[in-house]
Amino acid sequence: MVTHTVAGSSMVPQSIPAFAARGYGFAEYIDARNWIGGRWSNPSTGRWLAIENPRHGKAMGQVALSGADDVDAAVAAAKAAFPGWRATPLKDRAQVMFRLKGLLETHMEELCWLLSHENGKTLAEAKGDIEKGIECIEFGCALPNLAQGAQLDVSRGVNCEVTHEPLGVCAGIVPFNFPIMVPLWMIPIVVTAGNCFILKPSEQVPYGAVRLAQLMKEAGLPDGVFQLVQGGREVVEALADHPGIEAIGFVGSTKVAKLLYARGAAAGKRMLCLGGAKNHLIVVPDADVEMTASNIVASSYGCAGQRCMASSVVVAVGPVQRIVDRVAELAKAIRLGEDMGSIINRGSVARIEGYIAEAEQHGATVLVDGRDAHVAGNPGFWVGPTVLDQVSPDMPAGCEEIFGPVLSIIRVATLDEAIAIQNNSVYGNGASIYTSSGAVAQYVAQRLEAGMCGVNVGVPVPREPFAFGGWKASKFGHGDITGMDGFHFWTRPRKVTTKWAPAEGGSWMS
């Protein structure tokens, strides 16, 4: 992509038209600016990025590529609003993510076409991906019952207190697979908790976020609460460089997520930094056939595979022959451009088959070959789904993150290798067991190095309450980034302990 500046203009629209398209067809947009302090601001730059819709390989708009004097605005509007907004009652704070709950169930149809138009996702995959951030919403609202702080008397007059404090201006960093979904793991938690905070968007994908602006406006979020900060590296940098930055959220590559998780340290930062991933399927001879390989298929190519809970990797444990054929014939049946979407842009399309190619050249069978793939109509950036036989672990197939409708299948004997597999791996994110016998999905389960595992389930990823997070070399930081975990992160622990009169024969402690 080729970025460009422009003259500044003092006249910047303030009101955000709905997004008109209802179908696949080409449709242009708005440009994607900042929103400080309730406004909507051009970036101090002049820089600019086109906005591509993936389908097309074509822009639909251009997108703000801001610099750190933009952070700098947007943290002086955030401080400026906390005190008013940390001074807000609990339930109060709650009540402005149930307006915007409603607000995007009332918008779900255009919110959908807009996702499926920027990030090259179906109809129904767009669909879930606002689904899934309005249950996060929920679990926001329910803070006011979940969140209360703790007390006793711990002593004769003695009691100790605990609440939970918000820590002041917060960000999010967040990646191009789920605009809406995404920013919604952090939002509803971290700012009912009290917060001020300020969302990087993908610079691919911008639009989610910007009506997420104007919706939580809507819903009555006082000005500076919320700021959105587009670009790309500069302001990744600046937010966690900032000393009036308190802590930072991060989903994306674990590359990414390590220097940032070391950079935000190093400034005293609190940190949270979800990383990539190698998902595990491993699948055993009792499995049922139609089940196991509907999920694969399901888990392998929704979203294209461009998610980090996509299985990549089916590890077949002895005669699961019939299995494997059925994976293939399904993922033959898929229609793209239909059942499933684009590759967000064309350097991906020449990596994910870089690596097609080099599994051949190792010695990989392909069974199903997404090379080369097209859609009439939609002259953009496609990769069909693939299914490679006799992936090695070592092979780059059968080890680094393809982020693609990649699958790979590695040939082991027995239940013990498959779990070795899983548990070599750099990657924790997720791994499931396919199995008719509940011993075997015992003794797997209980054996596999992920954070979220799951029996006869291709995606395994918790539903709220329950917290989002992998192990080792996928997160970066402690605890997970939804659910109680979100909130104790973006909170600290405050202990009062209180006395109003003598205790007879009492110590220091009391």
The other form holds:
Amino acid sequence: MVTHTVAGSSMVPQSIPAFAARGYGFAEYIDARNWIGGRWSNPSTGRWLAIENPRHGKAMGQVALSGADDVDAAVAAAKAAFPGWRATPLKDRAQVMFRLKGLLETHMEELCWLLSHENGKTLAEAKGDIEKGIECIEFGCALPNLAQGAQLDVSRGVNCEVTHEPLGVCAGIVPFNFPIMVPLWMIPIVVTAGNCFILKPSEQVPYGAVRLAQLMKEAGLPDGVFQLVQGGREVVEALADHPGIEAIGFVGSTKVAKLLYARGAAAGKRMLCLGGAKNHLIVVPDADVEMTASNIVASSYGCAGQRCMASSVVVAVGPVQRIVDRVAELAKAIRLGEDMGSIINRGSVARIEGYIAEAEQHGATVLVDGRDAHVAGNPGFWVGPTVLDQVSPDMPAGCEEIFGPVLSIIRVATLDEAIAIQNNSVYGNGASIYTSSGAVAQYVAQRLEAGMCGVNVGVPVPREPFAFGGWKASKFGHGDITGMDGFHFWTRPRKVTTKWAPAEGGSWMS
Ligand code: NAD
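Switch from the form predicted alone to the form predicted together with ligand NAD and print that structure.
Let's see the whole complex now, leading with the same chain.
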């Protein structure tokens, strides 16, 4: 990580210009700062990190590397804003989300280009990122219709009611791969539920969150309700330890998810930490060749395989060679730089290519080789679509998360062997079965050890209101992160038991 220090400036620009690029050519943008108490500010540390456009390998600007003092300032501003925001009626809080949805739609083209530049994904993939985020905003807009409590006369003259109360100051920490969608898994629920929220974007892609902060201000969100503290590990640890923060949602790798879950819980916080994945697609001989092959290719190479729901293993059951051949053919036809974007950074390219080399050394066949890929005029970070055949489940490429455009094919003879391979994975995010038999589909779907399963679906992400979340080492904590599970995570139930006059002729607690 290359960091540098610049002199702190009291003249921090308070307006964010629109991102001007309308093509993949390199474009500079602003420095990504903290948004605290309704103002843009420099980090107290004076430290910054270059934000590299992965397609070009060149810095678009720099991001603040904040520290514990910046977290303190954000918590103080959030605490000050909380009483007023909690007292704002739910239906008025939801109106901010309605306006935010409209603003995202108005700025869609600009935001798509910005995301594509900071993350390296294609324009179409950037649009998908924002559209899925908007779906989550729609869920937040619906909370006035969903968030009612309950009440019941539990005895003569005695009534119990439950309401869902905000927690106070909450925080979210997000990964690089979906700069708008993943923050929007949390924001519309946590904020509409009446909390104040501090987001720590990925230091590799801070711009989506900068624009979200600006658009939320435009949508009428009061200062202090939503804040950004930019940076890396130092900020994450300060958030986990801060006594003023009640709950943290995290999305990222399993290594960090597990550590953070333990650290935040030890500090008495409510924690929900989503981790990495190794998603298996089981393919049997009666699967439709064209649909299956094209789904596998879209799932494995969309966003250059940098999706927690990407298919990274095909478990090929019996004679499915026609499907494997078609997958290889379609993978070879992908135009790098147009159909598939770049890899987030140089280190990731080395990691991904290392997995390919290691699998080859251990006897895997490289059907399609994406190593040393280049895109003319775009000298950034690239790996082409790669298909590895004859992978075994114990090779690193067969069991570890690669997080790149590499599909490993594991050959087995029976359906039960395929299910056992999926079940033995330490991860449990997504898994699918490809078949034209209802009975096979049901048999497999009922046995998959994953939170999000599919039948003939390559990326079985549940659509809202069906919530997002995996099992096993893909998630630490209880419940899912979106939908009503998200609402229950970011709120706490208050029960009120009431009695007035005794019923005539009755006793109090009869
Ligand atoms: P990452 O774990 O490296 O980073 C995630 C966040 O944690 C970032 O904000 C980063 O600044 C911070 N961080 C990194 N290292 C840290 C450390 N040592 N201590 C404290 N904080 C740290 O993940 P990434 O590379 O940004 O994203 C890719 C990973 O995220 C993959 O493993 C992918 O599967 C996972 N992911 C999971 C889901 C899901 O829903 N389960 C969704 C998207 C991405």
